[in-house]
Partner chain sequence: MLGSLPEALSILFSLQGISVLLLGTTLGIVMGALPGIGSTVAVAMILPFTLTMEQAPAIMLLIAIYAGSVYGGSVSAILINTPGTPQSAATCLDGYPMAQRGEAGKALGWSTVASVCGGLASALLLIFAAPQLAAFALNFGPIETFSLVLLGLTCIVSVSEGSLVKGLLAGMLGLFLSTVGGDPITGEARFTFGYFPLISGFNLLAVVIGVFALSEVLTRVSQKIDSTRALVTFSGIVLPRLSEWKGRVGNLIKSVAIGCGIGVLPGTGAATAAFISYAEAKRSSPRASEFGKGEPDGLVASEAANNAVTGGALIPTMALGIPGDAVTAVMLATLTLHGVSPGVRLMTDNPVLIAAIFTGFLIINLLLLPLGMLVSKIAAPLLRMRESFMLAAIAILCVIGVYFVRGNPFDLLIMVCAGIVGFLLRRQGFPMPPLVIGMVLGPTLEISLRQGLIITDGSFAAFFTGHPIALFLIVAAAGMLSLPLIRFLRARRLKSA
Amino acid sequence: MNKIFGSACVAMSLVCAVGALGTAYADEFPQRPINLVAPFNAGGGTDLLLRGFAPHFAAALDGDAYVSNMAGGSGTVGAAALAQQKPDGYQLGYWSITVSTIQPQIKDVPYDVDSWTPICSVAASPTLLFVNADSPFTSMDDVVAAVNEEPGKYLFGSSGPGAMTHLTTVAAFEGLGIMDKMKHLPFQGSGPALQAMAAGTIQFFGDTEILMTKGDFRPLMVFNDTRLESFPDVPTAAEAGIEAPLDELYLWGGLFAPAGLDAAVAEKLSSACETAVNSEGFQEFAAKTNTVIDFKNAGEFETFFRAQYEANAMIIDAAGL
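Just the structure block for this chain alone, the form predicted on its own, nothing else.
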């Protein structure tokens, strides 16, 4: 036999053997319970969502799944630990936008954009920039005119540097070219910040619709690709003059596995995620908790995640983080 031809046959045999092993592994998966890591304390929003999701995810896999909490470092302790685990599909983390795309770009953590195999997104809520209901500002044109007239007068608040509330306001004012004329006042949480806005200490804040509707506030724009059905008169950031990629910003979360997970297993997990998200039980849970479901399969989530990582790098730079 020709040596080159023989080598090619051997190589093809190895490829086929590896492929067969991967398919067989996926067919038998899972053979033990799957650990869903919540990188925050028990009782928080992420923890509650995962615990509402886990039984439906387990049923879709015809297996078992449980939630474990690994809090610390604004979510980075759990993410750093999972990044070092074997990519076998039995250890998954539910990371938010901040854990997966913000923290690794502002902190020295042992993971980055290439550390994960995205499995699926579960929920996503666009953020809005808003003011008090009695504010003199009724549009972003009003805001830009006032800030240009009196630079340094107006303050925006956040729940902390690098938080989604911070990034939303930075995207707004950087996108409209007035960031250098604004002042940032960070707080320890959204509650104190909104109290400060009610008192007139700060004039602007950014968060999701769920939080905004809990107070007497007026939205000026939404960081979404379309207007919200609940606020049809509120323009999108793009309509307000903000260009991509700063015009869309979502508080999202989804499942990740360590990088290197077998593609067939990833697909099986992604399919189970879709089944779980669409299940009657999880739909009822989402309705009760005001969870905005936004499913993306593994391929869609991979593309979305990488685009978000790049876009948020620009906001981080503008925020001086």
Given for the second form:
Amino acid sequence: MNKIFGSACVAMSLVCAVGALGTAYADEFPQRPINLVAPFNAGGGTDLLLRGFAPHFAAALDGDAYVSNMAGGSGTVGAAALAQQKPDGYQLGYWSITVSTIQPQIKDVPYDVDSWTPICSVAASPTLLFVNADSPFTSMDDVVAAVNEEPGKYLFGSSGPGAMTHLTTVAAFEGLGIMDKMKHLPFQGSGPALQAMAAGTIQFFGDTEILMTKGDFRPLMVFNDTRLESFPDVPTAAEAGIEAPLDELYLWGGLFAPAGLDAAVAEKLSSACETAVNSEGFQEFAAKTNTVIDFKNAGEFETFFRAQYEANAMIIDAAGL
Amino acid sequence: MRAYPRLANMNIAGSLIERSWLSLLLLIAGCALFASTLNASYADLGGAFSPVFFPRIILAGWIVLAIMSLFADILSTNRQGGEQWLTVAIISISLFAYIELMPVVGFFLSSTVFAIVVLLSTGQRKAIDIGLFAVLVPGTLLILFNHVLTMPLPVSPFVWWL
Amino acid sequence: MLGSLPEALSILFSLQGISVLLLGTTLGIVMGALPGIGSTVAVAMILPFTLTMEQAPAIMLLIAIYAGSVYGGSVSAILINTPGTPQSAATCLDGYPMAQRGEAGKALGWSTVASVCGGLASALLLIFAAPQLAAFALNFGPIETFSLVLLGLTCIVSVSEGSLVKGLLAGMLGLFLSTVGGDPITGEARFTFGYFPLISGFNLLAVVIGVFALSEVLTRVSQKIDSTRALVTFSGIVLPRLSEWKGRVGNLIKSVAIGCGIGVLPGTGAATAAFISYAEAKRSSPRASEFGKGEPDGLVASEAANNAVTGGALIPTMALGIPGDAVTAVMLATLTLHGVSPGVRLMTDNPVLIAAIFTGFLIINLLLLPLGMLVSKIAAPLLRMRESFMLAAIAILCVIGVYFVRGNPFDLLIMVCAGIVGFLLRRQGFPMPPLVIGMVLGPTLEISLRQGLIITDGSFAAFFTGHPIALFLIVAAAGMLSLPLIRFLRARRLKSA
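For comparison with the form predicted on its own, provide the form predicted in complex with its partner chain.
Okay, now the whole complex, with that chain kicking things off.
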């Protein structure tokens, strides 16, 4: 009887008003498993984080969620495919700063800042600029002096053009005004770049703390508003003389749905995301993987995302992309 | 009597095309691609920085080798034939249809249809065998990937589990 | 490290340790044998299950899956000409012809023994020389890598069946295909002509499965199909007799050495190792003319080399904490999840764990032989399908495999096109292995060449000065290239004399 009454209600609200339809839809949501798209190959950092997050997200929604990979074109292939999906809330993507704000501004991709309904941000780690442990440089002043003395001699690496690692080094050297006196050497991924760093082929690299602590490297500055607890002696970029907006860079990522998602569903997803991020299990996962959790709800994330889109245009310009 | 030399000429021309059409096509494609790298839309950064630096080297090699291959084809005397072109065409087209349909109607339904087409076009006629194969093989794979390994293949718009 | 051995062995020979090794290796073989479910996907798939396990068993499970799947990839390459991973492509060249001859069991026997030898040798190398080799690998900068890849490209000469010109042209096609998509230095889209899906380029596995497996399906249906016969006759692995190894041991040792060496170096990988080793075996074998028609030497060369890479790739991972490829990256992530921080101090800080990993790797390679025989015994009845059923099943499996490579529907389109174009190319006498070699080596060749030129400020001549390793490799490459020419000239002189 209740079931019949329930479906009658749904049927009535279908006829009544768009708002009522939305609420009923949101009440019943989710009715089938939710697909979380990782725009990179299985086994990468994004994929790993999402696979750690999915079970807690599913539990918070009282439903099912699975991770699927759709890789290619530095993450733009997955994002472009999701942008064309129906905004029904069953298809979400986990985009990083580069997929959502950098790539659409340097490549001709079929999505832009308006293609999304931001759901929540999950993680954000500041990046660091670092050198080999046996490098003669101990501060940014040393670097600036050395580069000015021998222009064209020093190389900085990246995991690929337009990647976070590229933006970090560009922000550093553009911020210090020595960008033109250095050469950029892109690699295919962070692994080969770090090997080249250990071998001395490149002198500078920029990435998050997780990656830096894997090898024998020495951080020179951190692109954060305060110094890091784990490296109290390493100055912030602002302290090293880099002006805003180049002084803060975070590798952030969060969930996005295609634009036009029903507000009530977005709200439901956002609060499930909050529960999942704060769950004991995910906190433990994050602690083990050195993931810096940074939750923002749908509204906050939307503002943040749009501001980042604007701010990153400047770094892109400096990088000559 | 007079028709004979003409027929022979046509045959020679026909088999010449039959032998060398692919090399000719590759030569044209190589030249067209090389021409496209001269297009100004690529950033001209010079030397190794230029995006077309490496492809141009490769395409130049391609063109030279395609010319050599064309000559080799003309000089060769190999002849082939006797293929079941109709079957090849049916299966090629059904492959395209299969991958286009898969995201729309799901893995199971598209695979079932595809399997039936392949089996019929290769001369299988036993309805029971065909039916069993077309249901069991995609069905087993669907259960394995979607429900055991939770690595989902595309599903149909009708029910989420098929 | 040897001091921690007793403790490591007690971990491995516990009930959990043994069951993890057995289960992991079996699963790995099965997943590797399914086309497209390559090592990376297999390892990523199993990752969630390891989260609840303890440190050592978790990492052991992943390594077992890794080694098992590399071996398993050769099974489908031999039986149905469908390489599960690009590194098994070279295995198709002689494995499939052997299977067609009705010697599928024997072909799997050769590949199994060669795989086990390759894996075991690389395990020993890992145990005794990991830090030293990792340090040596650091000598390989972009210029050295470029020279190595150039040497690798000369394989095209030896795998060009029939026409050398057509082989080289196919190689150029492969190299060109690898340049489509995002430029590795500037990020610009190349040769996409405004069509967005092309931005992700031509996926290697999609092309490999297309030109090997799908084009074979089309070639089969283009001939009249005998609707009652099975495609392969196979009833289990037949190990080669000891007497058959006569004159092949040298080839085995050389192939293992090539695999280990290339595994240690950054940025090349198992597919390169398999092809280089195959080409070298063909160059030096007294049975060179039989290559490509089902010669066990070719099978041994590619399988020994690609399995030897597994241990080699673990060396920079364990000694430097820097992943060699996608699979080892997942392993490092697993270590992190279990509270072990990978890095240069990994080996000194966790001697017991490392000893357990290395000896476990050795045991896994010993397990490959019995488990491989068991799995293929169980799978054999499935292969007794009639030919048209088998062809339909292969096509469906190809689609699944490519779908899972990266979930990109465009890759499926590439696979189908590659299948049809591959069929036409083969019909007109173009060999397909050179195309695959070109695609495998293309990206590394391009980026290392351009990186080298950026470092030397655009001077190619500077590649030869101050880079002795590079100079040696380039000279070797030139030598390999001129071999056919020398042979040709010598043959002419003999004729005229």
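The shown structure was predicted, so the numbers you read here are calculated from the model rather than taken from an experiment. Numbering follows the first chain given and starts at 1. What we label the rigid core is the largest C-alpha set whose atoms superpose within 1.5 Å from one form to the other.
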query: Core-superposed C-alpha of residue 265 shifting 2 Å or more between the two forms; finding: yes
query: Threshold 2 Å Cα movement between the two forms at residue 278, rigid core reference; finding: no
query: Rigid core superposed: residue 65 CA moves 2 Å or more between the two forms; finding: yes
query: Angstrom displacement of the CA atom of residue 33 between the two forms, core fixed; finding: 3.3
